[in-house]
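The chain below stands alone, shown as C-alpha cells; this is the form predicted alone.
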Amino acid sequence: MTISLIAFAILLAMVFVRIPIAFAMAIVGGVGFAILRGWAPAGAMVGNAVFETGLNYSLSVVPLFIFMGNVLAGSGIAQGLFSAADRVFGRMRGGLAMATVLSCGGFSAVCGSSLATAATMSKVAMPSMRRFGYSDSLATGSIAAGGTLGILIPPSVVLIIFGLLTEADIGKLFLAGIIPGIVGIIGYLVAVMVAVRLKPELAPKVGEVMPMTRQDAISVAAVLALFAFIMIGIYGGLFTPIEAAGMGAFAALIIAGLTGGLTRPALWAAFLDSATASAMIFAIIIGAEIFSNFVTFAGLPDSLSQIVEGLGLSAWTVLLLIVLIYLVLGCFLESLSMILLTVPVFYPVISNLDFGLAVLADPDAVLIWFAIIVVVVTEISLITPPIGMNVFVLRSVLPDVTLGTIFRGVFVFWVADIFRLALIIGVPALSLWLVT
C-alpha cells in the first residue's frame, strides 16, 4: 500500500507542474509496474491497456455522443433554446441568468458534455447578458454552473464511462440521472433569485419579453425529440446505450439538416471538434488504465477494504470520507481523470459496505446510488478553484473576464450544488426511484 500512495503523491505533483494527466498517469502507472514486476512485463500491460482501449467496442459510444452534441451546438439549437427560456424569465430580475442555467440544462440533455455545453452557452448567452447590464460574474458564474449539468443529464459521457469501469447497467445510470439533474436545475434556478435579491446590482435590467418565434418553438421541439428519441428506444428494447450513441448521431445530422443549420463549414467544425476531443479522452482513458493496473497490482484496494474493516468505521461514515476525498481531489484533478482514477480503488471498498438500500430489491442499488453521488462530486469540481475546467473553458472563450470574476460568480452555485450532495446522499430515493 505504501509504494501505491508514494505512487499518487508523485502523481499529484506532476499535475501540479502542470504534465498533461494522461501522461502523468501512465509514466507513474508504468514505472511503479516495473518497480514491482520487471520492465518487460509493465512493457507488455501498457501496450495491451493501449490496444485493448483502442479496440473497445463500448467506448465507441464516447466520439458518437460527442459528435452528437457538436452537430447541435453548430446547428443553432443553442441558441433557439437560450431564446425560448429568455420568453419564460425575462420579466424576472436576473431571468436572463435563469434562461442561460435553463437552457444549459436542456443542451445538455442531448450533448452529454460539459466543457461543449459551457463553450457553447457562452458564445450564445454572454453577449445578451452584456447588453442588459448584468455584471460579468452573475453572467460567466451561470454558463459554468450551467454547463455542470452536462456531466450528468443522460445521455453523459462520464456516467457511460464509469458504467464501463463497474460493468453496471449504463441504462439504469441514465434512469438514475434524471432527478437528480432535474434538481440540479432547481437549485440553480434558486440560486440566482437569492443572488440578485441579496446584490440586486448583479442584475440591474430586466430582458425584454418578446413572443414564443417559430424557430424557438423547433428548437425546444428539437432538443425534447432527441432526448425522447435516445430514452425511449433503450427503454423500449430498440437499441442498447452503445447503440443509442450511433442512432442519436444520425438523428441530430437529419435535425441539423432540416433545420437548416447543417453548412459545410458547420459539420465539418463539428467533425474536428470530436476528434481532438475524443482523442484526449481516449488518451485520458488509457492513461487511466496503465495507472489502474498497477494500484491493483499493488493491492490498494484490498488494503483500503481491510483497513475500514479493521477501524470498525460505519457505511455512511466511509461513504463521507470518500465525498471529502473526492471535494479535495476535485481542487487539483480534472473530472474524468478524477473518475477514472478512482473508481477503480473506492468501488470494491463501497461495494462491501450495507446502507441498508437491500430493501430496494435491485442488487446494483448501492453501486447506481454511488455513481451518482461520484458524478454530482465531479460536477462540483468543474467550477472549484484552482481548477475548475469549466472556468478555464469560459476564460479561454471570454479572455476580458478575468479568473477571479468567474470563480466569484460560480460560488452561489456551488453553495448550491453542496445541499444537492447533501440531499441525495441523505435521500437516496432521489437518484433510485425510476430506477426501482
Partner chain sequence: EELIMSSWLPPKHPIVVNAFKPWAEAVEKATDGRVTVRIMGKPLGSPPAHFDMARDGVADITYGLHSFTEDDRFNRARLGQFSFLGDDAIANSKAYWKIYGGTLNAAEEHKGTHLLGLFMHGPGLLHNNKRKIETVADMKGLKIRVPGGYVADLVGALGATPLFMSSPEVYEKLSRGVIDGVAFTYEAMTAFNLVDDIKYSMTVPGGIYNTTWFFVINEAKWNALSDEDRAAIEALSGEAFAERVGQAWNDADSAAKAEIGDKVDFYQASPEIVAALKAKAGELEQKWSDSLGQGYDGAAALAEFRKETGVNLE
The other form holds:
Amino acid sequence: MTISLIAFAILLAMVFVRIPIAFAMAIVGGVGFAILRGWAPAGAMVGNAVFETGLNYSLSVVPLFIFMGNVLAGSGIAQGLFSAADRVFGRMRGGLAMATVLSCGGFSAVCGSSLATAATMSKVAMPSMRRFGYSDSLATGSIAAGGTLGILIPPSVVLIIFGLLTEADIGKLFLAGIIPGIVGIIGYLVAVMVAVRLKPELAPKVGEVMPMTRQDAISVAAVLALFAFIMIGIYGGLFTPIEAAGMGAFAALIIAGLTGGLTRPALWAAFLDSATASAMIFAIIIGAEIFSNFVTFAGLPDSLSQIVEGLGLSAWTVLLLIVLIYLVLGCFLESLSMILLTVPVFYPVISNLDFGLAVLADPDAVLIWFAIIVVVVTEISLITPPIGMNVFVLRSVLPDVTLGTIFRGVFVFWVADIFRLALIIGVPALSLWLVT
Amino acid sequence: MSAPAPDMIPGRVPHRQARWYRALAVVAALLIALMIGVTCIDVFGRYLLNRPFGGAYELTQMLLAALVFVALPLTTADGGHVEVDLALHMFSRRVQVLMGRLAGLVSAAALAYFAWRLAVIGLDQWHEGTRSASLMLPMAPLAFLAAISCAVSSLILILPRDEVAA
Amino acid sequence: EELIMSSWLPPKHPIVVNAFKPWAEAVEKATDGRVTVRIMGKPLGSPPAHFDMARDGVADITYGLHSFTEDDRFNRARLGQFSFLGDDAIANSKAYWKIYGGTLNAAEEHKGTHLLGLFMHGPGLLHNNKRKIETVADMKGLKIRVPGGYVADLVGALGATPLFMSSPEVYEKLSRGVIDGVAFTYEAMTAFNLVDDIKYSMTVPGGIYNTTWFFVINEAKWNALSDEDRAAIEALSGEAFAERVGQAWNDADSAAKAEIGDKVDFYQASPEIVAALKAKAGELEQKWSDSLGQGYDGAAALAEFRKETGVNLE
Ligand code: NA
Ligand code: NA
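Please give the other form, namely the form predicted together with its partner chain, since only the form predicted alone has been shown so far.
What follows is the entire complex, opening with the chain shown before.
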C-alpha cells in the first residue's frame, strides 16, 4: 500500500514537470517493478505490455470511432447540428450556449471521444457565440462541458475500455449510457439558464435565429441515420459493438460522400488526425498497463479490498468513498489513465458489495451501474482543474482564451454534473432501465 | 497539453512537410482504410454472400498494431503526447526550456527502452517461428516494426527540431 | 518464500477455484508455510504471454494453453489436441502427463521453466443452432468457430467453414448468427452463456478436440527452493495435479450438463460422421507424427495415449 502511494506521488511529480503522462506511468511502473522483482523480469513485462496492447482486437474501435467522428466533422455536419439546435433555443437568453450543449449531445451520438467532440464543436459554436457578444467564459464553458457527453452517449471508447477491463457486455453498457446522457444534456441546459439569469451580461439576447438551410437539415438527418445505423446494427444482431466501429466509419464515409461536404484536404486531415490521436491514446494505455502491473504486483488491489472489508462499512458508504476518491483523482489524473488505473482496483471491491436494492440484485446490473458512475465522474474530471483535458483542448484550439476563463465558465456545468452524479447514484434505474 | 489542432492542414507546420512524415502518414491512412475494409468484407460477406472472412479477427489485430506503431513517430514529432504544462508559468523562460528538454530526454529514454525490449521479443519470435493462429502470419516482423517505431520516436525527441523537419 | 502466480482466467473459473487455489493452499501446508503462493487478482500480461512470463520471471508460476500462438516450440505438445483421445479429464490429463511429459520429453519444449503439470480438459463437442448433423452433407455451409488449426482442418474437410475468434467473442457472434456453431466443451457452454443459442450438440467418442495446458514455475526460482520443499511440491504436482485439475474439469462439465438439462439436444455422432472424421484425423495425425523428426514416434505416442484412456479407434 505504502509503496503504491509513493509511486503515485512520484508519478504526479513527473507529470508536473511536463513529462508526458504515458511515459511517466511507464517509467514509474517499470522501475518500480524492477525494484520489486529485478530488471530482467521488468524488461520482459514492459516489452509484453507494449507489444500486446497494439495487438488488442477490442481496441481497434479507438482509431475507427475517432475516424468516424472526424469524417463527419470534416464534412460540415457539426455546423448543421449547431444551426438546427439554434432554431430550438435561439430566441432565449443564452440560446446559443444552449444550442451548443444540445449539438454537443447530438454529435456525441456519432463520436466516441469527448476530446474530439469538444474540439469539433468549438470550431463550430465558438465563432457564432463570439460574434453575438457572448462572454468567453460561458461560451468555452458550454463547449468544454457539452463535449464531455462524447464518452457517455454511445458510441463510446471509454465504455468499451471499461468493458474490456471488467468483461462487461459492451452492448449493454452502450444502452445504459443513453438516459444518463440525456439527463446530462438537460442538466447543462438548466445550468445555462441559471447562469444567464444570475449574470445576464454573460449572454446578450440575440432575438434572431440563424436561418435553417437545407444543408442543416441534411446534417441532422445524417447524424440520426448514422446513430440509428449503429444502434440497429448492434441490437438488431447485424454486427458486434467492436465491428460497429468499422461499419460506422464506412457509413460515415458514405454519408460524407452523399452530402458532398467532405473535401480532399479534410478527408486527409481526418485520416491523419485519427492516426496520431490513436498513437497518443495507445501510448497512454501502454503506460497505464505497465503502471498497473506494478501496482497489482505491489498488492494495492488486495490490501484495498482487505481494508474495506476490515472496516465493515456499508455498501453505500464504500461507493460514496470511491466516488470521492474519483473526484479527487479526477483533479490530477488524465481521464483515460484514471480509468485504466482505478477500475481494476475498485471493480473487485464493488462487485463484492450488496446494495440491498432489487434492481441491483444481479451482479451484472451493479457492474453496468458502476460503469455509468465511473464515466460520469470521468466526465467531471475532464473539466476539473488543474488537469481538465477538455479545457486543454479548448485552449489549444483557442489560444487567446486563458485557462482561468475556461475553468470559470465551466463552474456552473460542474455544479450541474454533481447533481447528475447524485441522481445517477441514487436512482440506479436511470442507468439500468433500457438494459433490462 | 499540446495536442495538434484537429484542423491542422498538412504543410502548415514544417515537420509535417518532411518526406518521412508524409510517407508514414500515407501508410497510416492506408492502414485505417484497410481496417475499415476488413470489417466491411467480413460483415457484408457474411450477409450478402454467406461467406464470412475467417481471418478478419486476426487481420484487424495486426493492422491495428501496425497502425499504432506507424503513427507513433508522427504523434511524437507533433508533440502530441498528453502532457501538462500548468506549473510552467511559475518558472522563467529559461527554466521552461530546460524542463522541456529534460522531459524530452526522459521520454526518449523510455522509448529507447521500449525499442530494445521489442527487438528482444522480435528475435525471440523469429527463432521460435511464432505465427498467428489462423492466418499463419509470422509475428516477428510486427515486433521489429514496433521496435523501429519506438527507436525512431526516441530519436525524434533527441534531435533538434529543424533536423526533424528536414 | 512467496511465489507469485499470474492467472488470466476469471477468478471464479472452476479450475482456478477448484484446482489452482487448492493446490496453492496445499503447497503452503506441505511446506509448513515456508513456501506460499500468491495468486494475482489481475494477470501481469496477456494470456498468450504467460509461458514467457514464467520463463522470464515476470511471474514465478503461470499456466496457459500450448496453442495460444502457432510456433515450433510446442510441436510435440499437440499430442493432446487430436480427436478421439478420451472422455474423462482425469484419465486424459494423467495420460498426457505420462506420455508427453515422459516419452515425448515435454521438459525440453518448456526450457527455462520447471513443469508443475500438464493437463487437458473434458471432451470437446460440436455445437450448433442450425440442424442435427447426421450426414457429412449436413456439415456443408455451417460456419463453425474453432479453437485452432487442427479442428479447422477437420471441419473444413467435412465442408463446414471454420472461423477463428477469441472465446468471449463467441457469445456475440453466435447470438447474432454470425456463426452457426462452435467446437467447445460442456463447461464452456455455460461459462460463455451459450445455452440459449445452441440447439444441437454432437458428441464424438473421445471428443472431437481437446486443448493442452502447461503449468510451470520459473526454473531459477525452482532451483532456489530447498530440496525438502521441492520434494513436497513435486508430490502435489505432475500426476497428482493431473488428478486434481482433471477432477475440476469433470465437475465443471457435470455441473454444466445439469444446468443445461434438456435445453440442448445432445446426441452421438452417426457412424458416417465418425468415419469421415477418422479419415481426415488419421491424415492429420500422420502429418504431425512425420513432423516430429528423429527420436520421437508420434503415432506410437497416440496409440499409447488411447490405450491409457481406453479409447478404441477400430
Ligand atoms: Na459518443
Ligand atoms: Na481533472
